[in-house]
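As structure tokens, one chain now follows by itself in the form predicted on its own.
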Amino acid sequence: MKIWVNGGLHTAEGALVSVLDHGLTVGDGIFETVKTVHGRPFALTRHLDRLSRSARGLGLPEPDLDEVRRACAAVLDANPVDLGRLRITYTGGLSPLGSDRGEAGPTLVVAVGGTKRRPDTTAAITVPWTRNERGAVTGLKTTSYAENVVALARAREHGASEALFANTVGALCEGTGSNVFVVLDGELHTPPLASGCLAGITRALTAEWCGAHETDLPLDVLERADEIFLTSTLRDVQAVHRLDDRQLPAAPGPVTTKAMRVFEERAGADLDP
């Protein structure tokens, strides 16, 4: 494996960063999942427009896009995968202990590793904790994922693959690494921005390609709704046949289904939407 770090390619075992990185001791960091095919990237444009936005609301010096494009150019090159998960960190870079960002200017790391088609179906669940959709780093793809990880520990001691959070006033808001939109008479919604929930990729484009509303949305909507399906760079668009202990057995629902069937042929038709 070759992993491109501050500038150029390196083995595995010769891609470093400091132990005194900031994206290491203290989650200074930002980061974008892109979905690869065939050694291509899909929707790069709008990760990397995505990297802009976060490293802003970080305070990140801004990214340069043109080196990240080379990065992933050069990883793709470099380690062929048929479908792949490629990712891009960008961290505050060599810092000293604490809060406090150094000058020594942010690191740069992309690096590939192969994946696996998602089954079409899969089990959430809820989790008592809460997002903040009024925190500092709302709305921004950082490297501080502690929260995700408890939560998605939970769903699988459940046997589910995603964890649905609710925000502070108990609105349903996304899950730890996915959006969620739900059929309520045969109309699609999903949480709002405002919700505090991550503009993914993938939820802008099913959301314009397949009609959605921007809902605000109860917590409780789950256990009514129709339908309900996730949306992530590698789930797409995924149905939920269980949610904590609500079976769904006909997902993937025809609302659900009809989503799939056109995220596929679009995003098939072009890489870079």
Ligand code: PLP
Contents of the next structure:
Amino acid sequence: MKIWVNGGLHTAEGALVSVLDHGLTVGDGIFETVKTVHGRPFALTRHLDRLSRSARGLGLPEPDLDEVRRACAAVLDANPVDLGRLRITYTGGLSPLGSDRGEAGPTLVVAVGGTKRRPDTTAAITVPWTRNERGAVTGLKTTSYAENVVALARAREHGASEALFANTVGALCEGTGSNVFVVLDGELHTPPLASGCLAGITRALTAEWCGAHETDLPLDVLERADEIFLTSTLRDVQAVHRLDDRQLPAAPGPVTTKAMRVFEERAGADLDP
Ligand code: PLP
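Follow the form predicted on its own with the form predicted in complex with pyridoxal-5'-phosphate (PLP), if you could.
Full complex below, order starting with the chain above.
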């Protein structure tokens, strides 16, 4: 496998990033996972916009988006098997211990990763920990994923693939790596960005294409929602058939089925919507 690191392609084994890289030592990196379709990136412009927003939010130097595009193309060319996704990682870069970040410039890594076709339905749990809707890094796609790793481990212990968080005021927020939609009385709703959720690209496209309302929802809406589904780059639209102890045996229900179909059709027709 060939990986892009700071200006050129390397083998995975030969690619080096300093042990003093700030992304490693303090976790102030950002990333994007980009789905690939027949070896081409999907929604790359939206991903690059979010990468820039995350960099600004974290105070990292503005990423050179032309270089990121070149790196993505080079990595896809060099890895001819369509592995399903690109992972872009960008950090403040090498910094001597004890000084400020970025003295040797930022680090850019672009790698490919595999992705299995996700099942149409999955199980999810709620977790007792909260997302902070007003934190310094709320809404930024940072590499500091430890909280998500812990919540996902809890989900796996319960035979689920995702864990859903409420925010500090008890409103439904998002999953560890996905956004959440619920159907109430036939209407589709998703929490607003003010809930603290990531501005998911699949969320935005699904909301636009399927006409979802952005609504503040108490966490217990999950106990009465007719349908629940998750969206993410790796899941697309995925129905929830069990939430904690609640079974939703009809999943995917009619609204979810329609969202799945619309997403598949529209995403297949336009690689950079
Ligand atoms: N929320 C979080 C915390 C995520 O990490 C992700 C994706 O990784 C999402 C939501 C979904 O975003 P997207 O649809 O852009 O993949």
